[in-house]
Each structure stands twice: as structure tokens, then as C-alpha cells.
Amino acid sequence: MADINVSTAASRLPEPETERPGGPAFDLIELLFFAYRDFIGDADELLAKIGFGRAHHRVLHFVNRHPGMRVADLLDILKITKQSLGRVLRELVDDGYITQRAGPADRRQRLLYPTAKGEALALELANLQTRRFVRALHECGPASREAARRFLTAMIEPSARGEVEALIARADQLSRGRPR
């Protein structure tokens, strides 16, 4: 994708050969692949019937978890250009599914709501990918969700994880006070 904004966090990684005798994890890197493939395909399938696709989902999913959220965040977050987020954001405010509204004290600003139908659709989404997440940590055993966060943490760029973990547990403290 071509409107994914890259930094140069790879450079920054240890050598494969010294983090794991006899070259790359190809085993986790193909497990991940598929985790992946999976985890997004049951979302994938219900956005197809709607003539939505995966950035749909993206920008919907945050605009959900972050009622109110500038623009800019959005693209923050997302790491993608201004010009890719025009059009699914058009879609998605076109169809319904997210309004925005301009700054209470800097009348610029576009901040974006989810709306009655664009929340349904993003719990909707997010229980699909729960019940695949449930079911997984199920078959791990006791204690595999705060493995599972550790891991996913780390394999965020260390600079960013306090940024991550405090977006997640801001958007947790305002789904506390929503009715769902």
C-alpha cells in the first residue's frame, strides 16, 4: 500500500541470526500470517456485503473507540496519508456510519463521531473478532489473555507503546460510560 506512512523502526531491530540460531522465524512469521488472515477475514466477509473493505473497518474501529477524535489522530494512529483517508472517510460518512463536526474552539477542526448505525456495525465487528479471540485463548489455557497482550505489546516499537497502552485504556475508561 502506498499510502502507508513507514518510519525506519526495522533498521532499528537486532539481526535475525543473533536473535535466533539458523536465520529467520519463518514459523511464527507464517503463523502470524495466518493468524492474521483469519482474525481479519471474519470481519472481511460482513464488510464485502456492504461494499466496505478493511480500511473501512480500520477508521470506523477507532472512530467507535475514540467518539470526538481530530482527524489528525486518526491519521496519527492509522499511519496513513491524508488523501487515502478522504475517500473511505467520505464512504463512511456518505453511508451513515460516522459524522463529523467542527471544533468547539477551533472551528478547523473536524472531529468525528460514530453514529447509532456506525456503532452497531463496529460492535458487530468486534464481536466476530472477540469470538475468534475468545475461543483462541480458550484452547491456551489460564493466564494466555495477559500473555497475549505482553505479547502483542512487545512486538509494538518500544517509543510507541506508552502512546498505545494509553490510547487503549483512554478508550476503555470512555466505553465504561457508554450504554452497549
Second form
Number of protein chains: 2
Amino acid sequence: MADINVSTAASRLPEPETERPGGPAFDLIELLFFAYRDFIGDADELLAKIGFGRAHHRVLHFVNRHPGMRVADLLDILKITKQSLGRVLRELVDDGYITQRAGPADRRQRLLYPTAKGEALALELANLQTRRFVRALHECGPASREAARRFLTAMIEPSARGEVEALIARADQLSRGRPR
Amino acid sequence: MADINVSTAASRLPEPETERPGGPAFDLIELLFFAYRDFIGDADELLAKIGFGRAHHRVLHFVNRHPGMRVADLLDILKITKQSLGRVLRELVDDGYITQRAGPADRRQRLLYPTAKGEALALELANLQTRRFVRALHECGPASREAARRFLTAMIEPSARGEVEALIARADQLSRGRPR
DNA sequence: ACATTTATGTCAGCCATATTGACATATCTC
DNA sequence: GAGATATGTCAATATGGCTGACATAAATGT
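Can I have the other form now, the form predicted in complex with the DNA, not the form predicted alone?
Below: every chain and molecule of the assembly, starting with the one above.
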């Protein structure tokens, strides 16, 4: 990052960088911006190698977390249209990362499952991002994982929080059913 | 969010949702995903009303934080090409949010400044996002602001951390020079 | 049984944001 | 004056969204 050409006289004060209590939290805004950029960047690199983008990542991630989910559920989580999902999902199916099976009770449904190949990729991507969390939380001390969980949860729109927590709890229970 | 159609039998265990210590941190990954989505969503709504997108937001934000910055610096922070910046910057200038002035020392430079209108919009956007931080941190207790800062900083790629911290410190010093 | 609704998919066209490559202009530096 | 630098612009392309319209199969309701 090139040096920003601002008044050279300004570069001396070593004061604490606390901003006015009532003012905008520019520091947090920017830290979250850059943190998220690097967090997502971990996956981007790997995805680019196989010709996929973030859209593929999101779809594969949620299908892997909730094997057997319906297309409608995926659309609802991702908040995109079925047309947008269409191409991405087709590519994931064509390349053998996801399979579709008719629902046992309702045969209109095309339930989505990761293949072994899909699971492997999803895990590889999650491991990359987990590594970043683990490193960061290690720097932040022992209780920081729960603190981070609480903080991130609190950042979610209150009206959506319940759904997100339920989503995570459901997936955790699913994966507890089929360990390692 | 529609209910995800998974085995109904799975929905009973009220166990703690801690995952295996060594496994992927799916919960954190998803919490950050949804937290960032809502964080950016605050601004998206306001931007949509005036026909702008996230690209405009990013440009306006950094120009407002570093008045007088060069185009090259902006490209470097945003990590986009000048062609991509081109349209967005032109629209911001045409609509009176940003002005360009030739550099006093080097007249090839087009230093970027927010107009009063641009400052107002940048502040409004930052206030929206700050409100979310304030609410979340209030839920997390008194020391959580510094904890969040440390956590988010730790999430940034170590090689980029110095630059980001310097960027924030420089902007804070700039704004300290022209209070409220 | 038939009409309607639902779950899914697909075609066509549009928009926003990014990319690469080539080239133009003004200005600074040696 | 030659060359490097800061910026801008044109053209073509990719990705990932969108809306609207329409198609098919299967479930549901009367």
C-alpha cells in the first residue's frame, strides 16, 4: 500500500487513537472491512484455481452444512433468485460437487447433497478460514472464542438472529450425527 | 427463512453447540458471513436510494477519511484497476460528492476531496454502521470495544496489518486536526 | 376427477462491478 | 529533449446479480 500523501506534519503525534466517544467508529468500520476482505480472500484463491467464484462457495458451503436441503431453503438463506442460483448450481452439479435427489415424501423437491468431492472441497475451504480464526483467537487470549461468537452474533440484525442461530444449531446437530 | 427440511428427529437435543475443538469453525464462519451481510446492508439501503452501490461507498469512505489523497493511493487501498475506479469516481464527481484538485507540488496529480455534500453522505453512512457496532458492543459489555478492535485486527492478514493500522492512525490524526 | 397451487427449472435480456490491453495527455525528472 | 509518471479513456470480456415470462411435474383441495 503506497503511502498516502497527507500533510507530513501530521505524522508525529503518538497519541492513543481513541476517537471521540460519540463519533463514527471509523476504526471498527475499516477493521471489519479489511478483516472480511482477507477472510474471504483465503477462499477466493483456492476457488479461482478451479474456476469457481464466491457464489459457488456459498452454495457448496450451505449444502454441505445441511445435506438434503431443498432448493427453496437455499434461496431463502442466500437471498438470491432461483435464476441466479441456477447457473452456479448447475456448474456445481456438472462438475460433480453436488448431487440432486427427489424428495422421498414430495417428489417435486430436488434435495441437495454434497458428493464426496464436494465435501472435500467444502472442508478444505472451511479449514482455510478456520485457520485464520484460530490464529486470531489465539492472539486474543483464551476466552476469546466465546467473546467473538457473542460479538459476531450481536452484529447480526436482531430480527434475523434467531434464524441464524437456529441454522447453526441445526447444522451442528446434523454433523454430530455423522462424526468425523 | 423457511424451515430446512432435515430429519425431524434431530431437532430435540438442547446440547451446547460447541463443535469438536479441532474441526472447522463453521459457526464462526457463518456468523461472520451474516454479520458482514447485515453490516453492509445498512449502507446498501441508503445508497440504493440515490442510485449508488458499494463501489461508490468505498470510494467516498476513503476519500472522506483521507481528504486530498491521490488516485493512485485509492487504487492501492481498494485493490482495483483504474478502469474500474473510473466510472464510479466520475459519477461521484458528476453528482457533486467529490471534487478533484491538481496537486500543489505535482500538477499531474488529481487530489480527491469530499464536498460538503460528500462529507454529509459519508457521515450518514458511517453513522448507520456505527449504530450497529454500538448496539452490539453494548450487548457485549464494557471492555468489548477494545476486544473487538483486537479481534478484528487479528483477523487481518499479518502482512497487511501494519498498513491498515497506519491507515487508520493517519486518518484519525487528520480528523483530530479538524474536530467536529 | 379436475382445478389449482407448489417446487423447480429455463429462456431472454438487463445492470453493476470487476477484469485486461491499448492508447492519449499532461507533467515531472534527468 | 527524452523518458518516466499520474491520470484518463476506449473496447471487449467475465461474473453474479436482477426481472419477467413461461414450462413441467407433482401435490393438494373441493
